[in-house]
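Okay, so here's just one chain, in C-alpha cells, the form predicted on its own.
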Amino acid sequence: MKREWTLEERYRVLEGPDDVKDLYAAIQKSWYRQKYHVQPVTGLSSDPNGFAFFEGKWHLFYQWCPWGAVHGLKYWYHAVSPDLVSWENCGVGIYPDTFYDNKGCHSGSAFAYGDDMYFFYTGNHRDENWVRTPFTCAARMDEEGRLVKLDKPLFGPREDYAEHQRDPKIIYVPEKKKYYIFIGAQTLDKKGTALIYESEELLSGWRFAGQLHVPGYEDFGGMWECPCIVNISGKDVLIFSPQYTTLPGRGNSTNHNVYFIGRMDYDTLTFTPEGDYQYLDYGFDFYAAQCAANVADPDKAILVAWIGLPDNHYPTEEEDWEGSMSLPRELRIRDGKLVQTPVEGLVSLRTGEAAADGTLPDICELEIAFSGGNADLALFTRPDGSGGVTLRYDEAAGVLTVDRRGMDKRFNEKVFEVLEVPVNGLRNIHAFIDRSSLELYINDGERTFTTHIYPTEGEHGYTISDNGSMKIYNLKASVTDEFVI
C-alpha cells in the first residue's frame, strides 16, 4: 500500500547521520539494491547534478531526498569516479540551510574555472503561504572536497514567466566571449521554452538575454526541465525533458526525454534543427539527461540521466528508497543522429563468461546477435519459459516491441508498459542487467531503451529465437554502498 506523505515529513531537516541511519539499514535487506549502478544512500534520488570531469576525477551529484521514496527537501549528494565505472560515496555536497534555497537545492550543472571548480543550481525558496521564489545559486567546491556557496544568489526569477524557472546548464562559448546560463521554464500562457542569460563573468555581471527560439516548437509541452546544450564534432546538441504532455508513442506518460541536432545562434537565441526531435531513450524510465562538463574530445560528450520518471511509482517504494542513475554513455553524432555507447571502462566489471544455459545471473551484461528477419527475445521468463520482458521484432514493419507486463511485479500499468522502438534491420543488442535495471542498446546505439525490472526468485530464465545468438558475462560490483552522509 502506497504510504501518504505529510508535507513536515516530506520537508524535515536532516539534522545528522544518526536521522537515517536506521533507514540505511534496513534498505540494505533489499533484494534490489544495484551492484553497478549509482543509487540513494536511502530515499530517494533523482535528477543528475553538476555532473563534471575536475582533477583526475568524475564528480556526479543527484538530488536526494533522505526519508524515502518521496519528494520533497532536496538535497545534492555527491558520488566520485577515477572512471565512470566504480563510484564512491561522498555524502552531502549541497545543504538545503540559506533563505534562498529554504525548500531545496534543485538542479544544476557544473563548470571548472581554471583551478576552481563550480556548480550552479536553483534555490527552491518558498514563503508562509507557500509560495515558491526559485533563485539561481553558485558555489565552489573547496579543497577538501565541500561546496561553499556564494551569499547571494546570480539571480532571480523573472515574474513576466510562470514560477517554475529552474535546472540552470552553463557554459561558456569562446567565439562570443561569453558565459550562457540556460534555464527550463514555463510561460504564463503554461508553454515549454527555455531562458537564456549571459554574462562575461562567470560570477556576476549576469543578465537576462531572452527566450530561446526553438522554429516549430513553440506549442511543445507545458514545462522544458533539465535543458543541456553540448556541441559534438561540431554540431549542437539541445537537449531536454518536456512536460505535460503525450506524446506519439510514449503511452500515457506527460514527462520525457528528447533531443535536437542543429544550429544555436546566440546573437538571435535561435536553435534551428536540422529534423524532427528524437526521443533520447526510448524506454519506460528514463529522465533529466545531463552531459558532463569538462569532456576533452570534441566528438563525443558523456551523458548520464534518472532511471525514473516524476509521477511514476515503483516497487521499492515499500521499502523506502527508490531511483537510480542510469550507466554513464559516450554521445557521437553518426548520420544525423546521436549514437550512444556505454563508457569503455564497463568491460573491465567482466568477471568470466555465463553458461549459456538458460538461466540469467542476478547482475549480466549481453551481447545478442541476430541473423536477419523477424526475432523474438524473453528475458526473466520463468522456469517454464513464460511471462518475462518480451522484445519482440517485426522486420517488415521495422518495429521492436517491448512488454514487460509478463512480469510477476508489475507497476505504472495505467501508463505505459508496451513501447516500440523503430528499428531499421535488427542486428544486435547490447544489454546490462542490475538487480533492478535493464538497459539496452541497440544496433550498435543507434537507439536504446531504459527500464526499471524487479524480477522475482522464479523469474531468472530467458529464450532466444532461433536467428539469434547470445553471450552472457558475470560482472562485479562496482559501486561502494557505504553510509556517508
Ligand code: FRU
Given for the second form:
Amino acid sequence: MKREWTLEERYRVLEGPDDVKDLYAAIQKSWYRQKYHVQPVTGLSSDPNGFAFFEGKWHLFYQWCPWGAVHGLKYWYHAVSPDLVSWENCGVGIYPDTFYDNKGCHSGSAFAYGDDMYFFYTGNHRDENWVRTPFTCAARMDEEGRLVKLDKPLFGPREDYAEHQRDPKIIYVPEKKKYYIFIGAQTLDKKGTALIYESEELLSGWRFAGQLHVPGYEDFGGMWECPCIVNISGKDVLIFSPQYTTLPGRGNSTNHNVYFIGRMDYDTLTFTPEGDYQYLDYGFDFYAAQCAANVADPDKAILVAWIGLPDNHYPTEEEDWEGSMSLPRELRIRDGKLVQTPVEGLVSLRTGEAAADGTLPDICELEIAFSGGNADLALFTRPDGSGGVTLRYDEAAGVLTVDRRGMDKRFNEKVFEVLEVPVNGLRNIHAFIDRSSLELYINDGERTFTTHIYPTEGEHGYTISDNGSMKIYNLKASVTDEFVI
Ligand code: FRU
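Take the protein just shown as the form predicted on its own and give its structure as the form predicted in complex with ligand FRU.
Below: every chain and molecule of the assembly, starting with the one above.
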C-alpha cells in the first residue's frame, strides 16, 4: 500500500540521530539491503552529489530524505571510499539550515582547489506561500571533513527563466582561464536547457554568460536536470537528465539520462554534437548521473548514477527506504564512441568462483559469453525455470529485449517493464547482482542496462541458451551500512 505523506511529514527537520534510530533498526531487517552499493541509512537516496577524489579518498554524497521513500527535505549524505569499492558512511554533509536552503540542499558538484575541496549545490528556498527561489551555494570541507557553508550564495536565479534552475556543475577551462558553472534549467516556455555562468575566481565574481546552445535540441524535454560536462581523450561529453517528455524506446517514462559527444565552444556557448543524443544506460532505473571531479587521467571519467527514477515507486517503499547509487563506472572513448566499464577494483570483491549449477548466489558477478546468433538468458527464474528477468537477443534485428514481467514483485508497470537495447552482435554480458539491483555491461561496455530487482525466496535460478557460457563469482559485502548521522 502506497503511503500518503503530508507536507509537514516530508519536510520535517532532522533534530538528531534519535529521530531515525528506530527506523534504521527496522530497515536493517530488509532482505533487499544492498551489500556492495551505497544506499541510504533510512529513507530515500536519489541523485549522487559532490563526487570527487581528494587527498587519497573518494567522496560521494547523495540526496537524502531521512523519513521514508519520499521526496521531501533533502540533505547531502556523505560516504567515503579508498578505492570506489568499499564505502563507509560519514553522516550528513550539508544540512538545509539557512534561509537560502530552508527547503532542501539540492544537487550539485565538487571542485578541488589547491589544498581545499569545495562543493556547489542548489539551495532550495521556499517562502511561506511555497514560492521557490533557487540559490547557487558553496561550501568548503574543513580539516575534520565537515562542510562549512559560505555566508552568501554565489548567485540567485534569473527572472527570465522558470523557477527550475538547479544542479550546478562546476569546471575550470584552462584555455579561457575561467571557471564555468552549468545549471540545469527550464525556459519560460517550458523547454529544457542549461544556463552557463562564468568567473575568473572560484568563489566570487560570478556572472551570467548565457544559455547553452545545442543545435537541433532547442526543444528537447521540459527540464534538463543534473547537467555534467567532462572531457575524455580530447572529446567533450555532455551528460544530462531531460524530463517531461517521452523518448523513443523508453516506454512511458518521462525521465531520461542522455549524453552527447562533441565540442564545447565557450565563446559562443555552443555544444556541437558529433551525432544524435545517446542513452547513457538502457535500463529501467538510471538517472541523474554525475562524473567525479579531480580524476587525474585525461582518458577516463568516473561516473555514478542513482538507481531509480523520479515519480516512480519501488517495493521497498513499504519498508520506508528506497534507492541506491550505481556502481562507479569508468567512461572512455573507443573508436569515437563512449564505452562504460565497471571500475577495475571491483574484482577485489570476488571470493571465489561458484559452481554454474543453475542457481545464483545472493550477491554475485557473472561473466557471460555468447558464440553468435540468437541468444536467450533468464536470471532469477523459479525452480522450474519459469519467470525471472528474460533477455532475448534477436541477431537479425540487432535487438536485445529485456523483460522483467516474469518476476513475482512487479513495479512501475505503467512506465515500462520491457525495453529493447540495440546490440550489434551479442558477444558478452558482464553482470553485477546485489540484493536489489542488477547492472549489465553488454559487449565490453558498448551498452549498459541498470534496473532495480526484488527477487523473492524462490527466484534464484537462471537459464542460458546453448551458445552461451557463464562464469559466476561469489562477492563479498563492501558497504558498512552503519548508523551514522
Ligand atoms: C533530480 C533532482 C534535481 C534536484 C534534486 C532534488 O532527481 O530533481 O534536479 O536538485 O533532484 O532532490
